[in-house]
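As a starting point, one isolated chain is supplied in structure tokens, in the form predicted on its own.
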Amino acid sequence: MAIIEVTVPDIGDFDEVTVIELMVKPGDTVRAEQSLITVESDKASMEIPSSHAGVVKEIKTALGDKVKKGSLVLMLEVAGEAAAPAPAPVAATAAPVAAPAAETPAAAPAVAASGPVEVRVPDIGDFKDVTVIEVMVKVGDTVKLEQSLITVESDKASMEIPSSAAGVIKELKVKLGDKVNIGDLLAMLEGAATTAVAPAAAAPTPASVPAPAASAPVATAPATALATPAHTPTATPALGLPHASPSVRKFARELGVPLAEVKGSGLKGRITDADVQSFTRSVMSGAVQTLAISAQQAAKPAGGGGGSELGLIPWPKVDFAKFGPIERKEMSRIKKISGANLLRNAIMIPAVTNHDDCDITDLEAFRVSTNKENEKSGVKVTMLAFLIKACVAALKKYPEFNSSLDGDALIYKQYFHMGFAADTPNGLMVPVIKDADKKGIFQISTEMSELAKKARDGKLSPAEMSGASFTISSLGGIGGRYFTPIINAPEVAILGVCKSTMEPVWDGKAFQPRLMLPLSLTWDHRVIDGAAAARFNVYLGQILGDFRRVLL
């Protein structure tokens, strides 16, 4: 083993940037190019990666320290004879500062034209297709030379793009979420000042190579539709971009957390991963009372939007008090969040539902006898546990039901994470049984019981509601015959089950009393056709009728 020094690589024209986040601690095992610290200048934040893989022995920087190229970050124990550092991957940096005159020809003052002036993305280094995450001006605003117009973000850095001229914004050519590159048109200005710096002179000049995104400290698959929704920032935030590193902002976006509402616990109020997780737990427990669903959704009543976006007539406005006594109650946090997602899914997914019945007489007898035999264990096996195992077998046979759309492609998942809808005092939630194919009926029953209790207590974590590849919505304990469950995007199917009933079934000679379970399979017609859905339901019924088939 060898001990090497990990230093700050070339981060462009920066001098003494501030350490605002330590992302590792002594004893941690790090990968090559894994982010170690986050530093910040006036206009940008960036993550400094490790030049080697190894174990952190000693941290040589502290929060608030000033560092620059060559500053010692930490001591790393590496395997073999790798004492000589390999060429360090340069952190994706981002500081909109003027390039030195020795490297870039000085920009000559130019007399502003009387007509519109184009403002384009300057040279931002080795970045391609960076995302616009903040628009800092609007049409009609007067901007100064080098005033920041937008904020863009890559995997490792965020940067503000300045204006190459002064004037009045007549037209914006970008919006939130757009991908931009060097030379792309940002805005049209009028009434520019008499001198303007050419775009190359005002360009940020990060010496950078994008590095792989740092892994989040917890599993952060995109949240399910019944967790927190995606948050759309407003075009002109009152206080600017939330104080957080790019990886934290990415983590928050994956969970749908509005960073503007998160209180940071880091240096100078900086938001950390732990703050995002804590905020999400507070929302799910109902402790947070000011969750912004999104800028657009917040402007619409939960009972229905205006409808103009879809070319519909306006939603009816009625003074119900004219007809009799009324009482107004705000919907729960969960219902507000899930309602917006369900509306989106119901509108955007061409969904079809197949209804069927399956004979579970023998399976129910087996379940009852199993519970009697294992009464002392305290684990109660439910029919839903058998349904989960049966659905896993059906998903393996018909893998398109275990897929998700990604543009014009299908993502076929090699894992089997099963969501199940849980009824709670605050509304419907969907905990997820991870790797259900690797677990037995008793383990699934135990996990379901624990997750359902957490859901009722409002203590489910985002990770426990994330990553489902297929969902089961069961009304078995309530009643009903059939229903049409709404698909939980980005999944492509959902199974609804109702209360089983004893019915006379013809066996070819006589009617026999059989316990029949109603099945309602809703599927996305963009991915699945009617024949495949019918086969899935038939196969699922065969497994539930003779559970030995799961072994085949």
Ligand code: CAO
Contents of the next structure:
Amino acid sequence: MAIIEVTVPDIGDFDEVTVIELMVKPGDTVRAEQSLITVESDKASMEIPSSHAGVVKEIKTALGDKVKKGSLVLMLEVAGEAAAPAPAPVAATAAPVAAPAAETPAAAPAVAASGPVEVRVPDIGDFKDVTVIEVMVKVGDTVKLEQSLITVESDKASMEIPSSAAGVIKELKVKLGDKVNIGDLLAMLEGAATTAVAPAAAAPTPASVPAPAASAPVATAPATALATPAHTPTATPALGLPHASPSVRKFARELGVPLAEVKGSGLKGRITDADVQSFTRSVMSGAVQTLAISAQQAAKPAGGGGGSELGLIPWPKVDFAKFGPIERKEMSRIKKISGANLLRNAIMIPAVTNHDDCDITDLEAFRVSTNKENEKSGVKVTMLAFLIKACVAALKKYPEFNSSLDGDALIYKQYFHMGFAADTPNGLMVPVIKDADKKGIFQISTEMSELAKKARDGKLSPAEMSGASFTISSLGGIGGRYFTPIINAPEVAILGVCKSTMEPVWDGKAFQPRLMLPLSLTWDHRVIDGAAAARFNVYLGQILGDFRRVLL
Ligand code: CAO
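Return one more block: the form predicted in complex with ligand CAO, after the form predicted on its own shown previously.
Let us now look at the entire complex, which starts with that chain.
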């Protein structure tokens, strides 16, 4: 065993970066390359990895410290060869030497450009396929030379990519989630004054071809990240980006935590792993509502959700007390949360609803006789259980109804988890019958009544409300003819069902009394076409008309 020093590796031109996060503590066992601290310049943040595996003995830096290449990070107890007694502590650097400063020149003076100018990703060293996590400008914006255009992120570092020219953005060539590499086109600028392109690996204009490998900044992620933008960084803040390191952002994404709602306890309000964890715990315990903010915004009369963001006139502000007695009551937590979800889904999804009727005369007769035969079992079979089974069959035949949008791709689910809207004293809830394709009508009926009871008693667990791939909203027990249910995103369709009624149906020779069930299928037009929706409803109607078809 020996104690070694772990120091800051070569981080290129960046001197005096601030320590914004300590990711380990004395006693922790760390792997080689495991991130120890996060440092930040005004343009990039990066994690400094450990040069060795071992046990942390002492942390030699503190939050807010300014560090540079060679600064002592911590003392590590290591095993093996390194344990041999050394005359002096071994200074370990995690990264090979970075590119000499001369190879990352500052931007050259601006000169007038004649036509539209391309802005490309500058030399970002070894980084391949980094993800665009923020687009900081839009078409029509006037940008200054070196103004940050986008933020990209690898699994270890994030950085802002500056503009190589000043001008007006005519076209943006990247969007959130895109993967970019050196030389990729970011934007077209007009009226631009571009930088005079220095030879070799200079400014990221079209002429700035990727730097030759020999001059590319170093091998390890952190050093590359900080050494990346060829322009001298300016202090443009990252607009709206929560203050957190890439690994914290990744962690939050994995948990589905909206970072914008997490309060950072780190330096300058930086969000740490612990903040994300404690936010998750608060949500799970009900102490915090993730969507409460948007729900409150939705209810605000003006600004923050009042319509002004959409260019609408403000929500009317009326003193109702002027017209008669009133009572003000806070909405339930469930109503606030579901309201925010419904608002988002109603606004963001280009939804269309197809209405149809189907003949359930025989199915209802079968349901009634089944219930009579099984009176003693205590399980009451409801029409909704048959609807769930029928929808599973239709989803199998038309799989895009069982999908979700993921950027430009569709995720086709091979499971059939069916949500059903349940009316509760506190508001609408959507419990989920998992793997409905593998369950019979009795089991579905039993589970449904248990879940509906739990919903009414406020005892549903998050697991019992998650994972639905399609939802049915039945008002059949109440009444009404048709309605337009709102899609439960990220699902792409929802079936609304109303009360069946006896109606005269023409059979070609005479009117016959038939029990007709009104169906209202709302679907996301980005994923589903009108013809497919009509076919889905027709097929559903055929199954409900003759349930033996489920077996086909
Ligand atoms: N047509 C005619 N009668 C129907 C029917 C239909 N489509 N669906 C149910 N019924 C009857 C049932 O047979 C039952 O009658 P009996 O008591 O005589 O047997 C009665 O209506 C009550 O049924 P139910 O509502 O208890 O049972 P269900 O399985 O149909 O529904 C549940 C269960 C949890 C979905 C329901 O209680 C509920 O909460 N519905 C409201 C859902 C909602 O709010 N949707 C709107 C969301 S906004 O998008």
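For the two forms, the rigid core is made up of the largest set of C-alpha atoms that agree within 1.5 Å on superposition. What you are looking at is a predicted structure, and each value in this text was computed from that prediction instead of being measured. Residue numbers count along the first chain shown, from 1.
Once both forms are overlaid on the rigid core, the distance between the two CA positions of L36 between the two forms is 2 angstroms or more.
With the core held fixed, the Cα of G64 is displaced between the two forms by 2 Å or more. Fitting the two forms on the rigid core leaves the C-alpha of P26 displaced by at least 2 angstroms between the two forms.
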